[in-house]
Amino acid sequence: MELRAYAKINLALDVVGRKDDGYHELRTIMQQIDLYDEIKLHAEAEIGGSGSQGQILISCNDSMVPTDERNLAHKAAKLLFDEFEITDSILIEIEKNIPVSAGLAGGSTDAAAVLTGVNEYFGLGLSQEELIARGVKIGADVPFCVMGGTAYAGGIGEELIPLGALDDYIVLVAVPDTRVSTKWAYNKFDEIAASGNVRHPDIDQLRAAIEMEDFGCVPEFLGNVLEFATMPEYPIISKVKSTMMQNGAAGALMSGSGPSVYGLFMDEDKAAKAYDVLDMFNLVPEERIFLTAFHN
């Protein structure tokens, strides 16, 4: 079996509070873009000869991923391979197109892929409502994963609202060569936060924008309270979404708590501008810049 596992960005996001088990509350606008990495299923009664069944064994072509219990796609399988007593082994392969720890979901939308994909090839019937539910045990960015399209999120990511498809815009997507480490964001954040140096964006006009379709209205409502943390420690976050703007971008945000970055573009010769520009003075590697749309 084959599956596409998208990568997501935030349209916006606001953190409204933190919980007694220290996760933090989110309201927060997801949107799938073009993006995917290829994962492929086999399933057999087992795996290379090693006569164990109920293996799951996992291989990537990108260095940095995890293959053990640690990868997200590892644990999705265990979660209903537990679950559903499934002693069959599966081999996940992951191919890597979305830059790893740079905000897109990158583990949690192949989390959600096996989840779908486990649920199909085994024939469990799971619904989209039950396999979000599950998702939400293995990352707060799973089951937005699952649904897919564009929907506002509220909790830490669970509570779930579909909107309406965007289509309009080129999406240009610019990951900096540098790794942020969201909980230390999200902990910068209560920092700032606390002194109320914090310019919350305004989600209820984006997504009554989007709900009634008025979709030139979108740029200007883009937001992410998480800037504030993350910017200032990363300066080529601020450098890459200048640039992208200046070149004719309708608007520019970085995506969760970075380091990539995206712009929303009408014209696609100004995209191409932008993209030429980026890596013409070296802000970003061009492997880690990508021309795409939003995936509804």
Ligand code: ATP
The other form holds:
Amino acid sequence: MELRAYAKINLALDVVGRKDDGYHELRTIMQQIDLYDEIKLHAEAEIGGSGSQGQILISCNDSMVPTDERNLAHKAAKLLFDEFEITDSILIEIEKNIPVSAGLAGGSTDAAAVLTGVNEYFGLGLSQEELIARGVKIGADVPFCVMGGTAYAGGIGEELIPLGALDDYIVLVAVPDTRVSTKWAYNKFDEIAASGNVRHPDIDQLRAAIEMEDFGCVPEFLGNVLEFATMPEYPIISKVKSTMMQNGAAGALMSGSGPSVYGLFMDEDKAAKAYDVLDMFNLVPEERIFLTAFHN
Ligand code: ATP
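Previous: the form predicted alone; requested now: the form predicted together with ligand ATP:
Then the entire complex follows, led off by the chain already shown.
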């Protein structure tokens, strides 16, 4: 079975609280984009039927990604294997195209695809809603990745409201060659927020604009509070964002906790020009720049 696991960007991201268990409560609007990992599920017979039952094996073309039980795709399969007492073995082959630790939900989307794939492969009969309920146990972005398209998410990602498909923009995603720890970004945000130095995005306005299909004003409502945490420490993020704006993006924003930045363009030539500028001035390695589109 072959699956596509699509990346997401945050059109808006706000942190509205912190729960006692340390989880941050978010309000966000997420959008899938047409950048995806390719996942193949191979059943026991195809992997040689080693004899040991219920094994979950992972292979991945990216050596940075763990292939043991730390892999989110492994966690997803294990969750269903345990619940449904599946005794067959499975090999999950992951071809990563989504940069790792980029703020594009690469691991979460692999987990979501495996939940959906295992459900189908073994005929478990779980509905999308039931898969979402299991997905939140793996990670905050997994429920959205199961649902796909465009959606509002609240809580720690489990309160999901699908929004209508957004009109087409050209999406230029650039992932600077640096790693931002999600944990660090949220801790830094807590520090900065305590001093009141953040501007919260107007999530309700953005949601209303999408619901009313007023897509033209989407770029003006883009906003991510985590930029206040990451941008002072990682100047490359602001540089990439301003390069996109100077080269004709209608709007640009950091996704998740970074370092990826995307620009929304209405004009293909301008998007291609911005791509060239990012590459030419060595702001972002070419293999980490993606000229793509929304996936609905
Ligand atoms: P998010 O946007 O949800 O915060 P991210 O895009 O910033 O996520 P990921 O690419 O999901 O980050 O990687 C975060 C960590 O998860 C990495 O340290 C990576 O080793 C680990 N990981 C586990 N499983 C996977 C997977 N299938 N693909 C990529 N990374 C994975």
